[in-house]
Amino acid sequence: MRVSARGDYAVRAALALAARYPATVSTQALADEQRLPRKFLEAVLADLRRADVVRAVRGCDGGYQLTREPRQVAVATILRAVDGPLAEVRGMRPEQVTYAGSAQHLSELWVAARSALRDVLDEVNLAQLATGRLPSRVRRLAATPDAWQPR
């Protein structure tokens, strides 16, 4: 799995939010949290505003805040506002791929390899990610003795 720039920063941007809601926090403090480029920043959070993932609020007390409770916006919502599908071949959909002779049962293991990115990214939300309390199958994934090792 390969998470972009903009995936992060989108994240780690809901994850302060959370952490905060319901109040609005403004894009300085956000950037300044988490560290990130404040013009690419507004670029993300834009894109969570169209998705309704933040709404924007005006005035001196101004900034963004979730539109939903924490506990019901999963991390593969944000990933999905930014970047699009979570898994694509080609710049298509895994179930659209279609292949001849011996590649042809290789679409079915993009369509699996999506499944078991859904499988956690779509049951994470950011309730549980803010406060670490991940779901017990996501805990043992990260458990594994070789989730950690890089191949």
Contents of the next structure:
Protein chains: 2
Amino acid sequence: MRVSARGDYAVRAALALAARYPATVSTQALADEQRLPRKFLEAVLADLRRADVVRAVRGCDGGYQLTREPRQVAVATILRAVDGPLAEVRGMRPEQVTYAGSAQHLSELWVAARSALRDVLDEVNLAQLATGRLPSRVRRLAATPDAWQPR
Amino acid sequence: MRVSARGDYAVRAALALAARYPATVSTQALADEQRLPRKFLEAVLADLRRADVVRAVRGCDGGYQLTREPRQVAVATILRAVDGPLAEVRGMRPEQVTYAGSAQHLSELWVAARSALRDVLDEVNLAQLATGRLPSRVRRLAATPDAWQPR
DNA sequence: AACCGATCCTACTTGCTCGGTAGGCATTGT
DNA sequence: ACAATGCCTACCGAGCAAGTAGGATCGGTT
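For comparison with the form predicted on its own, would you give the structure of this protein in the form predicted in complex with another copy of the chain?
Below, the chain from earlier opens the complete complex, with every other chain and molecule after it.
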């Protein structure tokens, strides 16, 4: 799983919007709060707008606001909007790659891995993430003995 | 999760080696069986050798062989050898990124997602994958209703 | 000693993506 | 009119991904 700067910034901006929901917040304010490069963040927010995650308000006192309640927005939705599909194999969807011979069952593994990812990222929403009250299954994953150890 | 061509090829080559374990197989034979570009595969196998997943035999009738039994080799080991860590956020390990303000709990989510990935990729080995007898938890993940549907 | 099939090493190419910057136009409340 | 904001296009430098090319080296066979 590779979360790009775009993905990271997008989630952080969305969290900042969730914290002030349903207020409208300017790019500058979001950039300041999360210490993000303003111009780059602009491009990221444009992605979120095209994905209908946020709505833009132009003109003086403009900015962005979530199009729906924080708890209605899954983190996966945000990541997909800016980084594309959660899982890809050689640039293709896991279910689209096919294998021959001894690799026959490989796509089943890719699909399972994607499914595991979805079970985390599609199930956590902005409200939970903002308050830190993650679903118990997710909390358990992060609490396993060496979950915080690199491998 | 982004599996590159390197990662895909590496797992397929390893599976082909597992199928013939403990025989020595040439790059050419591996490339033929899985239809991979030979020269590129050479570079991938070099990675696996440096990670001590395979051993190279030089000279006539040379090739590669697994350094241990197929069931002792996790898929994650192969992916890490050629693609680096399973999960990265902005080029860093999930446990290394820190956040302020409304994004405070974000690293917990990244760690949970990585943990979920590990629970699949670190638990499946070449023997299971070659025979298709995946662990029941993994099989269940791939069998959930819309696991094979794109989102 | 010669040969042949194999790995190994270095270099190169081509195209794409990533992260970010710059400038200016369009919109809107005051 | 003005100022603050979003919107759009273009650009840049660095790095990476996916190969390709050519040859050096090794080692068993003849």
